[in-house]
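Here's a solo chain for you in structure tokens, the form predicted on its own.
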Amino acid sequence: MSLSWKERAFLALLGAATASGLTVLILILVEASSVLLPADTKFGIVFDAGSSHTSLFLYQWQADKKNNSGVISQALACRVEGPGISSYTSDPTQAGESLKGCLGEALGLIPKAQHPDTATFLGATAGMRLLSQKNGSLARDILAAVTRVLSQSPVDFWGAEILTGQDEGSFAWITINYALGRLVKYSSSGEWIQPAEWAPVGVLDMGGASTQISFVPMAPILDQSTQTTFRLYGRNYSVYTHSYLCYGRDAALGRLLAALVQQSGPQRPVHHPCYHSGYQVVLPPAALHGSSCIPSSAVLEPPRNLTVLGTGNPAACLAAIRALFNFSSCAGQRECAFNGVYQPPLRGRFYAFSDFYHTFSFLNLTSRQPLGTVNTTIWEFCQRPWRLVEASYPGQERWLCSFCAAGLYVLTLLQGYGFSADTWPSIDFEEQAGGVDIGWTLGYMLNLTGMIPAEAPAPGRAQSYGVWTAGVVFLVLTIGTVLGAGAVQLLWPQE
């Protein structure tokens, strides 16, 4: 018996659908090629526990590393509320509790499944170095408190420790040179490569309690105690770095005050040449008793309040600041900075950040002005009466009185490092480099990634564009013929 037209149409469409479907299946199974899918993103958290405050930095990088070092970007910077952890001597547990707010903010940006794999580290700097020298037991209690909090969080906590000044300076060197593309950079072809011309940048860091200088000198480093070596992105680096404890901004200005107290005598008001004329303040005993950088001979017994009167005399201020340094110890020595400390000749450009930048930013001196202009600007600011200074900077009274002394201190310190009118233009006063905050934390994380196992890209399968297009066409044809066959079966009238 012969087939009806309806049956013939139905079988033809069904056959076409079957052939098209088999073609799609063959394209998927036979023409697919093996590919490597992108590796997962990894995360790391570093707490920078400085002398005046603590900051959290969250970093991320692809798990398939470049020459055993991750290519890292900054995902979050969070300033912890409250003072530095070294201030919690009366209640160490609060040092740990203070970290929870920023930690929670960071965890909110990391996929929950990756919390247990997020390497987390806390590094304490000069504030805790000083406390450890003064009272080692209290310093250990504070570190134990932050360790307890971070160990109980869902991250992979690697530990809390007090960094050496050399670590702080050398990791800051890594941070800036990485951020500026001096270690590795993204090429126009879409690959991470090492720059053909390598010109490393030196770094100048100043915190509240210490200051660091780090750079790659032209000649070999003669004092091995000042040398730090790294291997990053397949290349070895040898960096000179030295840290001066008690030469940070807050510590130096505290030592300056103590020296002026000794000169004034125990009962009389202290005449401060670095404070503006007309400025007067009564300071509590903690202004002298609270710092390990102030010698015991300068501490008043019994403790009493200090009345300080500003005289606005930049020449006397500069003389008092220079007395904090021992420049004569380097007389006749070419490779020496001050206090008899070995330092090779300066080389290349330098980035000055932290309190270097904050001081000169306030004084509007971050545009590479000549050294003569910088000197003149600071002296004119120091000579302005306090009432005019107050009126010019409303809402900044807390730190306003200290910028004259800080400006002259920065000048003295940089000249002690060896900068002159000729080399002054080589200093860039910056808060960021390459869009990331400058400090030791990114450098630490870059170095740390050399110890985190790399993950190979996950295997997968994919087709070429032409095969993929053909597969889509045949898939659409299959669906169309199946729908057509169904329509024939349902809608074609019976013969």
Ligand SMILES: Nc1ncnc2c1ncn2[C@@H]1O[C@H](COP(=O)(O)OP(=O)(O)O)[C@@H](O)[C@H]1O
Second form
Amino acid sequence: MSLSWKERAFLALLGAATASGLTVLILILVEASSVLLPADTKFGIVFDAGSSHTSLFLYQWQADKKNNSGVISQALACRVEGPGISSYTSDPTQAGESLKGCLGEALGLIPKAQHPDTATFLGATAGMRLLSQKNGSLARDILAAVTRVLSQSPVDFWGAEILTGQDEGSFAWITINYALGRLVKYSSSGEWIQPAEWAPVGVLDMGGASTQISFVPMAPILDQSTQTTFRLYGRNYSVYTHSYLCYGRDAALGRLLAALVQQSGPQRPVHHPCYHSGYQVVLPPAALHGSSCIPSSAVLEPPRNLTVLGTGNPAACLAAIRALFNFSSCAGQRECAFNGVYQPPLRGRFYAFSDFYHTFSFLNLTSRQPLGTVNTTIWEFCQRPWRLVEASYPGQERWLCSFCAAGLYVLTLLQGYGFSADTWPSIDFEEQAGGVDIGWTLGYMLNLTGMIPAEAPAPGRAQSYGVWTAGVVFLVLTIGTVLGAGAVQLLWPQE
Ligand SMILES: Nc1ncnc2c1ncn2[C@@H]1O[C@H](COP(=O)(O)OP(=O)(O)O)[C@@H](O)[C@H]1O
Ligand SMILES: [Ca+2]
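Same protein, the form predicted together with the named molecule this time rather than the form predicted on its own?
Below is the whole assembly, all chains and molecules, this chain first.
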């Protein structure tokens, strides 16, 4: 059967249209599969080896090969049993052993096949900084012990190290600003957007041995030793950080006790104005001995038990706490905190976490109360007799006797940084932000693995939308062509 030229033209047109339509369909399906199929889940583990304890954080995220970024969530926070690794001086091997429980728990949440791809880190903070100053070889033995355990585990172990105070502060700054989406945001429609408003937040961290303040000041940082610079998602940040060694909660309250012991001379028991009236405790010699933050002149010779009696006197407590600081060295200077330490004027909002949060959460002071209310609440708490305090908080014995001292210490420290009644509302006392614990660990991992690109990522799915749109337009044109050809066939029937 021979075909007319119209039929041949129509069939050619139909063939071409079908071929191009099919090509477009395949293109769309390929693109759709890469958009719709779940990407691989990746994992990372960071051990935070603090002075008082170690915690393991397991992070997970969807691998995103396009722009090397992803929304990271915290899959596990595991508190290692026992004290911080710096306490294992008489048996360093046990420091390594202590990690096994939490490590096992984390591995249980990661598919076996991905254990070898799970980047794992251990960072130690002020407890180990102090130990390495006092006894470098012991500190090395402890790091070797934890390294042994983690290298033998199936994960991709990157190493164990002692962080500087500046690292601790600046990585916490990255964590919170990443978690709050202040650097770059992943919108609900799946695109990366840079916040138009420049508003990174500052961080205030209080551990057992040291405390850190980090923020981006308004003016250039004058003391280069306090500056860390980052280029993140196409923006430069100069972060001011200072870490005060021996100004963490345990170290400061230990120094306070040592000062009171010294002041009381031979008089026993020692009167402690920060303990509630009616509170009495017999402290072992270790309460003063063995702390690198307590000058040896303040330590009893020979070591002996110490009876301490609370007097519940907030004014005297505050005076004793203030004596731990040298405020006069900064008197009249705008860019100075205390102890002669350079600090640019405060700027923006601050997140106060770790022991700032523990203390203020216990005192119910995390709802942005004004400074006056905070003061009154702490003073009233300090004046409550011990038997009433004990009765009001059953099951919270561990830290109960020290919240008065810790509360007044936090107030003194924050005022030392320059917070006043006016700027007080700019502090948020929080433990978590964006579903992750606030601390240095996430920022540390992001930094070491290069997961935050220096340059702004290309818009997340803009490219995919482009292919979709082009595909749909092409398909519509193809169908239009076929229908048009059909219409030609109908309107001009075969001769
Ligand atoms: N839930 C809590 N309530 C009160 N104090 C706490 C709590 N958890 C930890 N602390 C105390 O807060 C201080 C800081 O804790 P943390 O941030 O874990 O310190 P580090 O980083 O030095 O290990 C320590 O003195 C610790 O004993
Ligand atoms: Ca810490």
